[in-house]
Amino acid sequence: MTTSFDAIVIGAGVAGLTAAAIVARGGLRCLCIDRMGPGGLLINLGALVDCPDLPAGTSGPDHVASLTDDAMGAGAELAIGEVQSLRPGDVWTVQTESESFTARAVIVATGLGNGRLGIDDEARFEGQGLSHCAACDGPLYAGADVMVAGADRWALQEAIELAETAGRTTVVTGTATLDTADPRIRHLTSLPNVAVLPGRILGLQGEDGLQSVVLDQGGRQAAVPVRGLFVYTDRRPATDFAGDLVTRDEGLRIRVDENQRAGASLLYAAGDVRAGAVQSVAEAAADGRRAGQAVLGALAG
């Protein structure tokens, strides 16, 4: 059996929940569907930064609970499922592994997936020293040396959290140049147990879990002893279900216009899945508001 809605939001992170609340509050029947449940990666964050509209100290789970209550209070329906395909027609058909839904409009808000290094043996160390979540796995490495791969806002925030309990935290930035005017970076580099290094990770070593990371710095290679490696490089969106219905940038994120339209009729994208997004909670919320308002405008009457 197929269940019909006015709009379906794929992804229940900040952008998705914000969009769903706006659409539902506008009187439309809206489904917000996510493969894991509400919150996305935000559920793993501690105190949020760059969120001037939120009370100081608001955590990721706190904000998720507020956004979920807002969306459900507005009348949005929530579902758990992994979208397998998105098909156009007189209405859009959204197919999960077990259910089929239709809607006049669709908003893609799937965010970004886990980081990748793109090196041999990467999969072998998953859960054996290689991680993607400081809040989840950081306590496992209390007092131990760890490394963070990445230089975007997410990576730096995770490094700050890890540095609170780790013996030493080494941040490998790749080719990125850090903005020293960013207060987050100034705070990170002021910590006595943090080192920020340009370089590239070439390999992972260890017989019983991760023991060291092979690092290339300008042609000089060295094995850096670490017990945990937190990877935030090459994070890509989960949008295979959209096929060639959308155009993507070099990072496979969806290109949109100023109203979050993704090219096809009544198809929108919002949040970190959008090309050009800066991966901040505030911008994801702004994207969700624009997308939700665009759907209301398009479906009005």
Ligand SMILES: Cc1cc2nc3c(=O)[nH]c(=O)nc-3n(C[C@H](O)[C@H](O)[C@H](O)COP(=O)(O)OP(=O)(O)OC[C@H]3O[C@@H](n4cnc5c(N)ncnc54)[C@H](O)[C@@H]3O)c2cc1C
Contents of the next structure:
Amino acid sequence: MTTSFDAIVIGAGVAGLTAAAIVARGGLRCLCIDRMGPGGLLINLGALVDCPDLPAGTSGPDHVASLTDDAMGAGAELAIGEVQSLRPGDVWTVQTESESFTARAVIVATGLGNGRLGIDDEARFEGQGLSHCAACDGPLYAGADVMVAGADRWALQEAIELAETAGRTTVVTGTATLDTADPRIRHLTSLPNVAVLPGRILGLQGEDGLQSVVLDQGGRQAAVPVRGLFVYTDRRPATDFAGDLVTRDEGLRIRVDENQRAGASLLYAAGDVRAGAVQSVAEAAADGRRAGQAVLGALAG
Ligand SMILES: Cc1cc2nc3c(=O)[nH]c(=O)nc-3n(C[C@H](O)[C@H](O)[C@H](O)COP(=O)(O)OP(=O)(O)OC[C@H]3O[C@@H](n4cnc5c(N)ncnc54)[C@H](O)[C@@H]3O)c2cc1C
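Just the form predicted alone so far, so send over the form predicted together with the named molecule.
Now the full complex is given, and it begins with the chain already shown.
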């Protein structure tokens, strides 16, 4: 049986929950579907930073609870399922592994996937030393040496968090040039147990969990002993379900216009999945609000 809605939001992170709350509060029947349940990235974050609209120290899970209450309080429905396909027609058909839904409008808010290194053996070490979440897995490495792969602000923020409890924390920044005037970078590099290195990760070693990471630094290779490796590089969206209904940038993120419209009629994208997103809670919420308002405007009357 297919259940019909006015709007379906795919992804229940900040962008999706915010959009769903706006659409439902506007009196439309709205379903928000997520493969994991509500929260997205925020579920795995400790105290959020750079969130001017939230009380200082608000944690990711606390904010998820408030966004979920808001969306459900407004009347949005939540479902768990991984969207496999999106088909146009008189209405959109959204297919998960086990259910089919239709809606007049669809908002894609599926964020970005975990960081990747793109090397052999990566999958073998996933959960065996390789992680993407300092708040969840950092405590496992208290006192042990760890490495962070990535140079964007959130990778560096995670490194600061890890350095509070880890032994030596090595941050491998690839070819990125860090802005040494940035207070976050100044703070990170001032920590006595932190080393920030350019370089490329070539391989992972260890029999029973991770024991060392092979680094290339300008042609010189070395195995650096670490127990935990936190990877934030090359995070990509997974929007195969939208096929060629959308256009994408070189990072596979969905291009939208100023009203979050993603090309096809009554199809929108919001949050980190959107081309040009700066990747922050505030911006994902603003995207979600804009997409929600655009749906209300398009379906009114
Ligand atoms: C390590 C790290 C720390 C960060 N810390 C901060 C911070 O302190 N402050 C700040 O402002 N920003 C921070 N950010 C950025 C911020 O968390 C994100 O910009 C924001 O959460 C993105 O929200 P979103 O809704 O676009 O995507 P997400 O939160 O990624 O949500 C996308 C949702 O879509 C779901 N989904 C994906 N594919 C499908 C599918 N096919 N079917 C169904 N569901 C699907 C996923 O399960 C997920 O729940 C951080 C980012 C990282 C990586």
